[in-house]
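First, one chain by itself in structure tokens, the form predicted on its own.
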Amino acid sequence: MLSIRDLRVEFESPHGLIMPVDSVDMDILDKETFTIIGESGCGKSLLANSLLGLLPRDAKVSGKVHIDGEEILSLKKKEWRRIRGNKIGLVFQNPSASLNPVFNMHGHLYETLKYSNKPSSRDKMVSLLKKTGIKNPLRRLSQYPHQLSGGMKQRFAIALGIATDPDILIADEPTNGLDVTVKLKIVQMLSKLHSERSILLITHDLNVAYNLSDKIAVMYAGELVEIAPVNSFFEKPIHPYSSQLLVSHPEKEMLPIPGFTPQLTQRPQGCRFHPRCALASRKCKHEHPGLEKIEGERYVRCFACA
């Protein structure tokens, strides 16, 4: 379905070249939910936006991304219209910022469907709102973003993401900032979508990751450090960063990870996690580990674990 090889995102800065996404390899299968977790600033959202050609003009994206066998990074600007919406849908991280305040629900849906050359009948719009659990959908079509609650905006953002029936849905922090009750409803809704399409989920919420995912990928300082089936990951994380990420959760021991995430311009030599790792050896400080397959579908980037 989706195959990513050696994906890199680079920017020129006053301090030289920075690479917030570095050499990412991953595969998302048909009707699989693949979840990326990690601290803020590790490159998760940049990775997602690069798959839709939504990065700033000064970004340099390299590598290979195939959807159903078609390589998309080499597409010209006009050709992206065929990919966005039709092949890949996106639920933005902040629906309040992504919704146009001068468009009501009908206007948003109409523009989205029109852009992707999809039928834009009122019945189609009502069906989409019903699917995402929005009550009184016919009346809601005339409402504007400022008239919607946070949970309603998130539901509507998901409706926009699936409106064009994409093969892959990218959901970037879909439960961020929502109260527990609304979050549960969003998780239930995404769980139903899981049987219809592939999902790339980005989240800080480990409960959401556990309940929705087939596979978990852990991202640190721009690169994936572990990939594993969800049950195996939560039963026994292998990479030291993964282990510490789990025990830092409020429902676990809530032990903070020592140290700080390295800045883009000051990434350490060798393993990027070694300044914060209790297992670090001399080799970790001088050599950069690759992402190695260790057992079954598990991959890890660690000299002490591989």
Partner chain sequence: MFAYLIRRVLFLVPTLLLVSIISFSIIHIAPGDPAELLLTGPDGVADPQVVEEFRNEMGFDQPFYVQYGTWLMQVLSGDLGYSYMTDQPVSKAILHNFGATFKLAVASMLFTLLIAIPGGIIAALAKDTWKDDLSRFFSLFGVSIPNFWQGYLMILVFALFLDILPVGGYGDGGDLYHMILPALTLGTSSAAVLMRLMRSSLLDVLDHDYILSARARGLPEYIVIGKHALKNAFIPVITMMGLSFGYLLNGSVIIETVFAWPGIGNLMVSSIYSRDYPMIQGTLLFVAGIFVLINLLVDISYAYLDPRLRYDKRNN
Contents of the next structure:
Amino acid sequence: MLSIRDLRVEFESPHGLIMPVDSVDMDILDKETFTIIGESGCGKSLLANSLLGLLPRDAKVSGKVHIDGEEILSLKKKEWRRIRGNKIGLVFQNPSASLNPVFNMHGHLYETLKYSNKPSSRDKMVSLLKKTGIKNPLRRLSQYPHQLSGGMKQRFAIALGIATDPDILIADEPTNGLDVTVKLKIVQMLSKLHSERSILLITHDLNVAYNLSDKIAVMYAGELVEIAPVNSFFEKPIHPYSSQLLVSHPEKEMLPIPGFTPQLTQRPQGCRFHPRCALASRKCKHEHPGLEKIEGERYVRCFACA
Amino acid sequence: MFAYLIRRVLFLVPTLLLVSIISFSIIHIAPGDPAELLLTGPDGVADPQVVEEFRNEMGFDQPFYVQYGTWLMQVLSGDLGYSYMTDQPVSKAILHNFGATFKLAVASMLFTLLIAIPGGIIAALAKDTWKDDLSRFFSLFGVSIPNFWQGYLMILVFALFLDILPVGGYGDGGDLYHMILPALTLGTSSAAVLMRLMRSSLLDVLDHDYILSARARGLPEYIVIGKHALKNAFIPVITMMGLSFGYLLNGSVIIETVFAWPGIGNLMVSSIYSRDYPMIQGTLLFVAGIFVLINLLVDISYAYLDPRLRYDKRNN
Amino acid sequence: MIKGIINRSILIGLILIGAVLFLALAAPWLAPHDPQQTNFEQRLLSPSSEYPFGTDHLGRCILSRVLFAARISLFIGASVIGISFIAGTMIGSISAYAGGIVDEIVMRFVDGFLAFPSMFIALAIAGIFGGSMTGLIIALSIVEWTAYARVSRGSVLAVKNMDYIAVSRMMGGRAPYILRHHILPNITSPLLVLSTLGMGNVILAAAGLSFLGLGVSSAPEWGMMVNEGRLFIQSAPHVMFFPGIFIVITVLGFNFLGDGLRDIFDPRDTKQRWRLF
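Can I get the form predicted in complex with its partner chain as well, since the one above is the form predicted on its own?
Full complex below, order starting with the chain above.
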């Protein structure tokens, strides 16, 4: 379905070249929910945006991304439109910012449907709103973003994301900033959509990841350090970073791990996690580990546990 | 919306009161006795007897607040007094001349928008390229050129050298032919200001997530820019258009003198020359009133454009 | 960061202002003739080696007049900005610091002034004073100070409730001390931009009023020179051309500088890229 090989995103910064996304390899299968977890700043959102060609002008993207066999990173600026919405839909984090304040719901949906050549009838809109659990859909259509609650905005953002019927829906932190009950409802709603299409979920909420995913990938300092099916991951995480993530958060709410996430400009040599790792050896300080297959569908980037 | 309007209008009352005080008292700033000043002609100071009579007649011997009170009462009943020079009612002269200024201002505003909106959009979309630099230079140049000098350069080129437009005057009731040069000159600086604002406002909007989100949904670029970005970017531009009208009024003082356009600026200048106090006071009060009114209209249109303000009551 | 301090606009602005300032200061040595010396045999001469900018209707050397006029314009600009800056900042800061009824009254007063198109007020005041340099400076200061009052009030309000001010106050800092040591340093950058752009505007307005005959008349002044030249626009366009171009250069210099300073102090353009991380 979607295959990513050696994806890198680089920027020229005042402190030299930085690489917020570094050699990412992953595959998302048909109707699979693939979740990337990691602390904020690890590069997950940038990775998502790069799949739609939505990076700042000065970003350099390299690698290969195939969707249904078509390579998309080499697309011209105009050809991206074919991918956006139709092949890959993106639900941004923070729906308050991603909805245009001067358009009402109808305006948002109408255009989105119209320009992806879908019927933009009122019935279609109502069914989309119903599907994402928005009550009173007819009345809601004439409302503006500022008139909606946070949860409602998130539902609507997801409705917009699936309006174009993409093969893959990327949901970037869909539960960020919502209170617990609303979060639960959004998760329930997403799990219903689960059977329809592939989903790339990006979150730092382990609870959400556990409930929705088929596969989990852990991202640290721009790299994927572990990929595993959801059950085996939660039973027995392998990478020291993954296990610290799980162990240090009894409530399954991710909290910071001791030590600091390395800054983009000062990444440690060798394994990027070694300064915070209990198992670090000499080798970890000097050599950079690759992402190795260890058993079945499990991959891990670690000398100590591979 | 309605409550907002009422609040907004009530807020104007103290401002208008101050405006009236400033308009009335400004002629009292200068040292010396206004009656004496007024009657001082080329042959020196007039006969003290005459000055005394005049002072009496005009009420200059009354305390300041009595003079102001009397004047304010008159103004509130719609009477701005009579011109010292022509004995014409001040209000009639002002309304007559304001018509000409209004015409000119509308033409200038059209010209301004025609230059500023596309110019600003192009500059923003081509940020940091030569197009952006060019627009920046033109904007800075536009606000740096003295309008009286620009006016004469225009006259020199288009009226005297090319001989395709008139040197000045009102023509047949302010026809287009006579209006082109003054309108272009008057609109230059506001076009420059508005172009810069259009640019920065659009850049600001383009930086928002909802633009990225619109692109992510596969909307074509002309819809993303033309609808999603511009609708938001116009909001501050419209506010500025109101202020631009103030610039245009300011400019009218000089432009109307250069092009002999019989507008309110021209009236003000000639009233100053002849120390026609009732006319000065009336004109000041009138232009401030117009300015306040325009700002009110801008606020209303702002509320109309921005749904966050339109629905402020129903918002939960 | 160092590279960002001096941007291109600032550089252009400084060069233009520096050039005009030099010409103004060195006018007595640079001017080829006495700027007031009339010579009826040499009226309306075109530019030549003797009179590089030609002569006006009274046979006076336009180059010399333009150079001396630079002094007048810069002097008026600096005086008006100085007065407005000091008065406006004081009134605005005190108003914000005092708050309550004082603030309310001061701000209504400022609103009252802002309700007028500024040129009308300036014209009326300059006219009442009967066309003198003092009148011109007073007139322009009266319309200019409100901007400084507003900006400084806004900045002080923003800074006033911050923690370190509260701490300073708890430690017994007195109002004037707090204003001087904590608040003023925080509001200098917007005021710096405002006064740089203000210099350009004031010089333009002063030239405009002098053009109308309501400003300086005893010494050469650019606006007044344009006014004198307009009668000979067809036969001797150079008479009005040179003073005008000097106004443009001077005002352009201040506008470039102000624009560049604004870019530094309000670095909105640089934010977008790094926000993604």
